[in-house]
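Here we start with a single chain on its own, the form predicted alone, put down as structure tokens.
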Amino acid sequence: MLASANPDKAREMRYVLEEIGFEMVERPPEVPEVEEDGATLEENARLKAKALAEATGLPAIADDTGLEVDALGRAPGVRSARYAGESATYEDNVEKLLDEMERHPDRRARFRSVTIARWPDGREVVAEGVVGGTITHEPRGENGFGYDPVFVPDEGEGKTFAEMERAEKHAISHRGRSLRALAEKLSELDLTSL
């Protein structure tokens, strides 16, 4: 199951597991999003996982993501999705995000993704996925959400990840990487075990 209540990221998540060959159960309704408190990303992402795996009584995967830019210490790093604020849109961050950047030259930053897997019994699988990049002056692109329109990743062909179709963006990206990741782990588990 996944964990993710936020729609564009389960809609990714599902796209690259899918790919993988995982058959993904819908996060149900009616539990509530988890509060992400947690001061790394690994420690959202467990939050996430286990209340989906209590609540459900199945295994579920959740992620965090961050974009870590080398300018502003790392910043904004486990705050990714609340930079400009706690009800801040995608586009109210690529706004702050871009204010801040004004004054930097070194335009450098990466994505991190933490994704784990996790049983109700406690049992989990931790996977990391990162890709390095910079970051434009203005968003370009359509596709993707979030920070995308202004990420180049160093693999990107000068491309925004919003500019890639979606197969060419998890080839590359953060979470595809910490998907495949988290797959490659689980294959070498004996998941009927668990």
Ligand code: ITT
Given for the second form:
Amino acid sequence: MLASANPDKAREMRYVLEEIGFEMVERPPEVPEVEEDGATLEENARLKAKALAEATGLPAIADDTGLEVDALGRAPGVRSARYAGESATYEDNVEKLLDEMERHPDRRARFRSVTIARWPDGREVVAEGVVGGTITHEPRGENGFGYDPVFVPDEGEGKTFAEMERAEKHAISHRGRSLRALAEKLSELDLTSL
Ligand code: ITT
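Next, give the form predicted in complex with the named molecule, keeping in mind that what was shown is the form predicted alone.
Next comes the full complex, and the chain you just saw is listed first.
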């Protein structure tokens, strides 16, 4: 089961996981949104995977992602969704990021995703994916979501993630890398005993 309540993220997770060969079940809407009060990406991914696995009795896969900007002491990091406030939109967060970056020449950043597959009995597998890049001065592109319009990955020929097609983004993205690493670890387990 997909444990993300963010439809943009759930769509991307489904895309990557189905490409690998997983069949994903949609998160039931009646499961309340999980409060992400962990101090790390791993803790937040675990909170989501655990809540969904326990509520549904199915193994669940969660992803928690942060954008780490070197000049901002690796902020917004674990607070990426709420950078500009509790009910901030993607645009609010991007605007705050560009404002904060105005006086910083160093625009190095990375997206980090931690993914967890967790079973209702508490067993779990954890993986991580990272992509390095730089923060642009202006948003560019219409695809993707969140900070994609202001992030140029090192391997992206100068395009922002929002200027890439889905397959192009996930060939190099934090989420693609993390979920493929997770699938690799899962393929080494005897899933019939879980
Ligand atoms: P769930 O917890 O329900 O999965 P969320 O939106 O809270 O959804 P995260 O905490 O993992 O998910 O993500 C934090 C924020 O980071 C998210 O709201 C986006 O603004 C941003 N983000 C995550 N993945 C991204 C990506 O691939 N590209 C651009 N921004 C991303």
